[in-house]
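Encoded as structure tokens, the following chain is the form predicted alone, with no partner shown.
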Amino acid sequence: MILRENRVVIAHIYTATAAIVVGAFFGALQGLSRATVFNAPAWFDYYRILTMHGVLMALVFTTFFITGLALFVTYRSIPRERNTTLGWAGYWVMLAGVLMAAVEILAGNATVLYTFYAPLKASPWFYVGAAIFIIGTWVIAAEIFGNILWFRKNNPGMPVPLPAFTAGATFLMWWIATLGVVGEMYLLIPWAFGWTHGVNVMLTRMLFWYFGHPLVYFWIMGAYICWYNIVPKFYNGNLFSDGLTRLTFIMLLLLSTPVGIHHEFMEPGISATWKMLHTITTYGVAIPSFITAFAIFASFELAARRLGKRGFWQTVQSLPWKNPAFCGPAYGMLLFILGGFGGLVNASYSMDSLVHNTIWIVGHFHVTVGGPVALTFLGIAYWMIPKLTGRALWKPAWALWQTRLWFIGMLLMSFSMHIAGLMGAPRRTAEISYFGSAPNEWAAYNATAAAGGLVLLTSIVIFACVAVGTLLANKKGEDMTVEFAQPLEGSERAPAMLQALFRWGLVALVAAALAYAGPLLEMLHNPGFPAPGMRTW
């Protein structure tokens, strides 16, 4: 039985593998060509190489290893005789619905980012293929809550195991979330087959960040069940408490989606009130990161004690700083710190209006999704994958320095991006010299930010060889044994309202609906003009 959902896990993490080893080497171009190094030819330009790496890094790796680490924990967490039908079938519809999108990028039909936005306008096909990839994630969101009620019919009264719970909220929140992207799509696919003469752009954008926001904590929420559930155990440590556990989790529930309108201070159409109360949910959303800090650190003190250790320096050196497991997530912490205080100068209207549309942006971005979400990945797949196909891990000296080069060449190309930004260098555009006449300071920032994406790529790579080489180089014998960080002995119970998992589903759901009622009221009210689309490239 492990050793069938093992096979659907594998096939999730090795397809997140794929996907983060080719979207590395996209990004690695995009930053040679800031850097004048490169130029890309026109056959493939540098527009369609930005789309490749932002889809395949933001949605497909990211997705891919987040249903795969869903799947492990639950089935782990609640183990019994069942299926793995509809953790197979998600998995298919998911990949056809990537391979879709990603040949029509790579057509050259579909060069429109990540974001899609409109007036942009992309082969059907494209958003087709994101609706099917969509579609896909939420065939695994039902195998995940079938299991939930499964566990609860069978075991009455007693807590759903912490493990299975997280995953539970994190894919309630990705449920509510791409709903957003439901509604998108009903606008743009008749669009791009022609069935409509125009599209309400603003409406479209509106959308996506109702998903688009809650996406990046779809991500964090993915590096929390390995923080909370998984990382203890590297250090023989326990878990804080489940009650604070569960009500992180059910905090970025309520309030990962009615936060979106932070996104758009730049945009006409919705009004400043609204603005304004995204604003305050945005910082509101801080306060589960607030709490999951303070829980982290008190384990690792906890776990410290217990060998003697005091103070803040004994404490981190008692930290298994040997284990790449370990060192992913822990590098992914500290620059979650730095992700975090970015968030903060994002969220506020008139520190946002001053770097909106610059590099400072791609580097937030990059230090919050590629540090404490894709580090932490990395990491626990150096555990999981030993784990599910019974392989020691291979060459773990080289794993072990694959997370620390990510993390240097994180520091690097992010901090660029950051001073960049301050001085004004543009994201989203190629040609960045504004005909000579862009200031000559960006430029030394642009080549350190190329020189820390060629450390990712050579960091990525060697995470690739490890995990390849694990499973075809070592023979089976290793310990497939997944144990979860329990808490501390003769910590109370969770209380009953912590455990009521589709109840606040249903409340963070009515409070997205009001979040958004307002700011759509408002724009069909005011539609404007409805675009024909276009394609610039």
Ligand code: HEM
Second form
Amino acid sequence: MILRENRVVIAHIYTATAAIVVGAFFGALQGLSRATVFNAPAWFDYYRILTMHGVLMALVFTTFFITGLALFVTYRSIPRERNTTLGWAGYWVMLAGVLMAAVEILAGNATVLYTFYAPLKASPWFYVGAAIFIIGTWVIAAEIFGNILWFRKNNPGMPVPLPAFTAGATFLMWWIATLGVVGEMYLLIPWAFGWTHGVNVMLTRMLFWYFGHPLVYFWIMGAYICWYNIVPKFYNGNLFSDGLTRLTFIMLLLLSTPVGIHHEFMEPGISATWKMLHTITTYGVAIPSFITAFAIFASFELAARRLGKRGFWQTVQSLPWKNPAFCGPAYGMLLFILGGFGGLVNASYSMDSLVHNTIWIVGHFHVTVGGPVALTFLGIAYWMIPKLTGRALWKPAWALWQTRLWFIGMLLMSFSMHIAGLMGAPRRTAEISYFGSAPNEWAAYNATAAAGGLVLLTSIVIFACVAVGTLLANKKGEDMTVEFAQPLEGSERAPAMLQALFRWGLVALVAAALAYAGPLLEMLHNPGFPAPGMRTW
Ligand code: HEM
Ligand SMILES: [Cu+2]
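Next, report the structure of the form predicted in complex with the named molecule; the form predicted alone has already been given.
Okay, now the whole complex, with that chain kicking things off.
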């Protein structure tokens, strides 16, 4: 039974692995290109590479990992006889969507970057592929909700196990967020097929960011699932509090969506009132992250105290720095602290106008999604793969170095991107030297970023070797039982209000509708000119 469940999860996790390996290869090429070491050939130009990188990393790697992770924690925290039809159906639909979109990008018919902003116009099959991919994720969401409902029905009065609860909150949030993509595709697909004459550019962008910001929190929630439920086990620690964890996930569910206009500070057609309102909610959604920082440090300290350790350094030293599954998330947490500072800058209108569309932004999201998110997932994979396959991890020492290299590479790359961005270096450009007229000061930072990119590529190749090596070289025999972190004594039971997952989902839907009703009305009131669309490539 459990073996059948594991196979679905393995498919998701190894597909994510394939995506990050190919994505990293393209990423390294971009770094080298910006350092003027590599020149993309005309038949596979820089922007096609960049579209492939953005889509593979931000959409394919992250989503496949999170669907795998969420299924895993749900299956293992709600053990029962089940069939895996939905898990597989979701997987194949997601994969079909990805392949359809990927073919169009590779063929040069969809060089629209991962934000697919209109009026750039891709082949309709690119958008259809994206829509199919989203539908696949909904099937996975249905599988997770179905298991939670089954548990409720069969265990009346019992709280849903925390790992399944956190997975459920993540996918409720995802479902609300992806309604934005559906709305956008409703406009883009007929337009790309030529059935409509034009598209409302501002509206499609707003719908994109209605989805685009919660997408970021979908990644973060994936990382938090690991930090709360799994990581404490690595240092024999506890979850700080069951109730606080549920509160964190409910706050993320509520506040991840009504903030998206903070990506549109520089866009016309949305009044300052709505930009301000979304700024306030943006600062609000930082609160569950502060709670998380507190809960994690408290959990570290309490575990250290149990060993008789006191104070900051003794606590730090007591943590398992030789375990790659711990180091991935832990280094990720460190990078998140840096990302948080940058985020404050981006969220402040006046400062954001200085860094808008510069490589600073790229530095910021690599230190966040490449740090706490990707590095947590890579680390957790080292724990999960043996639990799924029954095979011991191949070359754990390599795995440890992989996490260290990723940390160093990400620091090098994103630090230099931040500084070059402050000096005005733009993002999304192949011709970084502006045909010789660009300021010379950027060059050193572009070179350092490229070096960081190569370190990252090395790191991911090592990851792939360990992940595949485990399957090929090691024999079965590893203990496959999973124990999730248990709450500290006295904090086991959350108030009933924090158990009502689906009711909070309804509140989140209303909050999202309220936050966008105003800007939407403004836009429909001033629809502008429908854009026929263009291919700039
Ligand atoms: C292997 C390490 C990586 C390297 C070397 C790398 C390198 C780069 C570079 C140089 C750019 C900027 C290109 C430009 O603006 O002209 C970029 C953009 C981007 N990267 Fe990465 N990256 C890496 C990992 C990741 C990861 C792990 C993610 C997300 C999970 C990610 C997501 C993105 C996205 C979404 C963009 C923006 C694409 C766009 O502008 O449309 N990258 N990357
Ligand atoms: Cu955002």
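Think of the rigid core as the biggest set of C-alphas that the two forms share within 1.5 Å after superposition. The shown structure was predicted, so the numbers you read here are calculated from the model rather than taken from an experiment. Positions refer to the first chain, counted from 1.
- In a rigid-core overlay of the protein, Glu489 has its C-alpha displaced by at least 2 Å between the two forms.
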